[in-house]
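Take a look at this one chain, the form predicted on its own, written out in structure tokens.
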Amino acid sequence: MNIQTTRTRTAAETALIDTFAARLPDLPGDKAVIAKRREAIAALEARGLPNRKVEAWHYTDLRRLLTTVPAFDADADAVAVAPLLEGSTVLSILNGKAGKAQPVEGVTIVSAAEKMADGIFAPALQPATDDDAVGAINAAFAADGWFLDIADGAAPATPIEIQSAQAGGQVHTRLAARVGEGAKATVVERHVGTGDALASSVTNIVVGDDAELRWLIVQEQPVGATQLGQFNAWIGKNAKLTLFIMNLGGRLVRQEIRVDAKGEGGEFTLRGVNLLAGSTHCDVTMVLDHSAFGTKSTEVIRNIVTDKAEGAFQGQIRVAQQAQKTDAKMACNTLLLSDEGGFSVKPELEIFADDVVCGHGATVAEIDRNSLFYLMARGIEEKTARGLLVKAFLAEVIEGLEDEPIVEALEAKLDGWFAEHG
């Protein structure tokens, strides 16, 4: 006898499906884009949100953790904030709608809504895998964002900050950049807000041959917000991509990183700081492909966990057979400041080449009591001493960016977080 079971939809799944039907007439895009949107929501309807039985989501049961989905709020009045780096050119996205483009020499800037009217855009909405829930949700609902085309050899004099601000409801943005051959640029991707929201963002980057790109993602959503992010990048020959991620807010956070070092001699550097407090759940998941000869990568993640917060880092490095002379190193270190919090680490190496140098390491520990005693014995009160040790633990990751204005701005963010949660 065949027994068939019907999966019961969660409230969040139902809300997403119903909202799509109501929102579709207002979403931008040509026929091909609309078709991709329908495919994305159909996949979500068929499979539902992923749970821990799906390997990539083992530490983040989205079906259980995403309990509610707020309605779109067309009247929400989001407000931009001061840029992270003084003097930056700011490209704002207020409650999901791109503002006025600001001119940057050597850079062509177009809104995502405008690009979606172009028939060649539809393939970019294809989710990466069958279990790519972030890509599917964003493909269904993304209404605006920014596309940057940095000309060959260009070197913008000031950083560019793409600032997505929300004031409640839902905000779904799409970002992309092409960095031309030999170009150099610094871009800040910022996610801020004041309300309980569901926000998603997908970023696609192509780094041309001999180019250098530094991309900073700073996520500082309020305590009631869900932030689902995805960063996809393809690195050309002898190109360098440095990605810095700082998570210091949000209730439920998933930041995915998918990078392909596809050009000979390409180099990828990831530095990350996760500051987790309250009942935050934060998951940073990376899949890195070394696809060409002589590519390099270094990943350093540092985490602070206090209160009842939970976090996870999943890092998979895959080395193709033709990627001989690959040099890849990955490390994830965590300080637990509470007995009620936790952090899970899952490093993986999948190597098909035989002439490589690859390694990974992970630690989860408390503050060193000997170091704490040493500082307190010299007249420093315990709270201050603990703060000094925690900041020292994070300093290496930030200072490794080797840019004084950026280091100072990020350390100021650390100080603000410690003042609230220290």
Contents of the next structure:
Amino acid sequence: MNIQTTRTRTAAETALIDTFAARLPDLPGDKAVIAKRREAIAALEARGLPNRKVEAWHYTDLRRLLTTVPAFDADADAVAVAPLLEGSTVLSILNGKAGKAQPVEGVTIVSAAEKMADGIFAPALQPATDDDAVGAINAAFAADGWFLDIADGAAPATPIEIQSAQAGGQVHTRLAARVGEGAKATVVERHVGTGDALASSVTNIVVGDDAELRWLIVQEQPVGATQLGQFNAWIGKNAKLTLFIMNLGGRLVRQEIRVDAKGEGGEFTLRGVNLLAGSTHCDVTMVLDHSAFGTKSTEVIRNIVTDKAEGAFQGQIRVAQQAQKTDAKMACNTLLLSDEGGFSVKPELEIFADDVVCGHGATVAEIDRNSLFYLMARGIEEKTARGLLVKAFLAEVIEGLEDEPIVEALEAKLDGWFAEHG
Amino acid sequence: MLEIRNLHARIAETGTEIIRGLNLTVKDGEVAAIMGPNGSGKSTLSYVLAGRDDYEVTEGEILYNGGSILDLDPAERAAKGIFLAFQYPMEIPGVASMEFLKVAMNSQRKARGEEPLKVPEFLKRVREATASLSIDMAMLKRPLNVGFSGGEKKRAEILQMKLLEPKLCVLDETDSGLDIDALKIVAGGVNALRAPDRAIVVITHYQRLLEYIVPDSVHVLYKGQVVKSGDKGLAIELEANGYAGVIEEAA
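Hand over the structure of the form predicted in complex with the partner chain; the form predicted on its own is what we had up.
Now the complete complex, all chains and molecules, led by this one.
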């Protein structure tokens, strides 16, 4: 298995490896953390960035697509934006560095830089697999972020928004949350910016028994930015995790989701809306484990593709032998609005239990002609009618969140996107 | 109001001719019934009038208030006052009914160079129209036609018709799937729209609807042509004797 050692390094690989030594003294962490960082960069050096021959990266050849890696820019002037939801407590990360902590009742909030020096953090930096390039890049370079510890039974009255804003260069953030038993919270993870940055972000969540967590990832990077995201979660007994993902920007976007429904009766809901324009490449890849009895999951991903954009959704559901009575449903629907764009879908089911309900479906279609005719027959001109139908296709997923302020805020994002790209 | 001359139309995809030399004139204020057996081209005629691009007009002319509409798209025709009440109204998840009504009304107003309706005025109109059709406003909180019963869908079509105030209304099998109570409500809604400057074309398979919407003229469509025209007595004759006699006579 030394095939990869003979290949030439790409400019991006070289940049990542070469800058590491210079960057290391500025990175936080105890000895064990530093060791993990070195391990991660060594693995990257040995294996290189994954190309399309690596199954998990088949639709996103990172080696080819990550063409440049900008230098770190300590002086980049990142600017925070208004929170998605009015009244949110905002925890900002500007240019990769956590701002001032804000108090939230029932929640202990610590910056990641501080957490990395607590002597027990290092194992969390371990990439998930050998192919986990996002985990490895982030482990090597993660500089800051936020850790939320939501106390048992706590239910913060307002949403928390973790907002990472970049202005070019590189930003690598680490987020984590422990949701205590029976706690209930809404958290927005936001990625915004103005520069052509390389951003990576890894989020680790433990949802305690009977807890309910709603986590919204809203990615609105500018057209030149690269966003490599990873969301890892473990769902406890009778706990509920709803993950909503909205991708509205970026040049190269990979959002990974790794969820383990490990407690009996745990429930996972994924809703994703990907709006692809220009020459964006956007990949959402999910690996979901049903590891316990009576766990449930539904995943609905809706995509619209315009211009020359390319997208992919890989959804893998693994049902362990002991996870009887699993109920899992996955759907991915795409509206192709341009002949030059494309979207690839790969559903995968791996089922080792014998008493389960698992289903998946995927469609790639154009705007429904019958619906278009119906709207036009009422005097709505074609462009407006098409816009209504495209928005409706996405709005259906958003409305499933059944929370008026959230639905309104997300639909306003849609409107903004359509105003720019419609 | 409407003059159809020697109209020939075919399914664009397959080239199958459905309308084969159809002639029909409907005057201002007239209620014309189009009857005919299944497959005679009734629904196709309604789609061709509304401008659906699945059908191609290969010959003939459709004149609306003296001008050809063949080059107009469905939205332009609607803005000029042509309304098709669908046999099977589309369910459109994600589009709120109220939003749809507002966009439709204001699109037509814009095309006619009128100011958009202010929200209170819009709501007032919708409230009045729903009350007269026994429609619960709560129904309009749902996405367009989604989860509506057959009767609710038909009533929603008549509601749209009432709000959009078209000049030429084409009702495609509006009676299908309606029980007698719903039929009476729908017919009442249509009758309320009868006006000297408005024409209504009622397409139906059965005479039943015509007991409630009494037509001024009845036309029998067969193999894409009007083979016989008469007054409301023709509908009663068809109900009693079926289409066979009329068709034989025409052949």
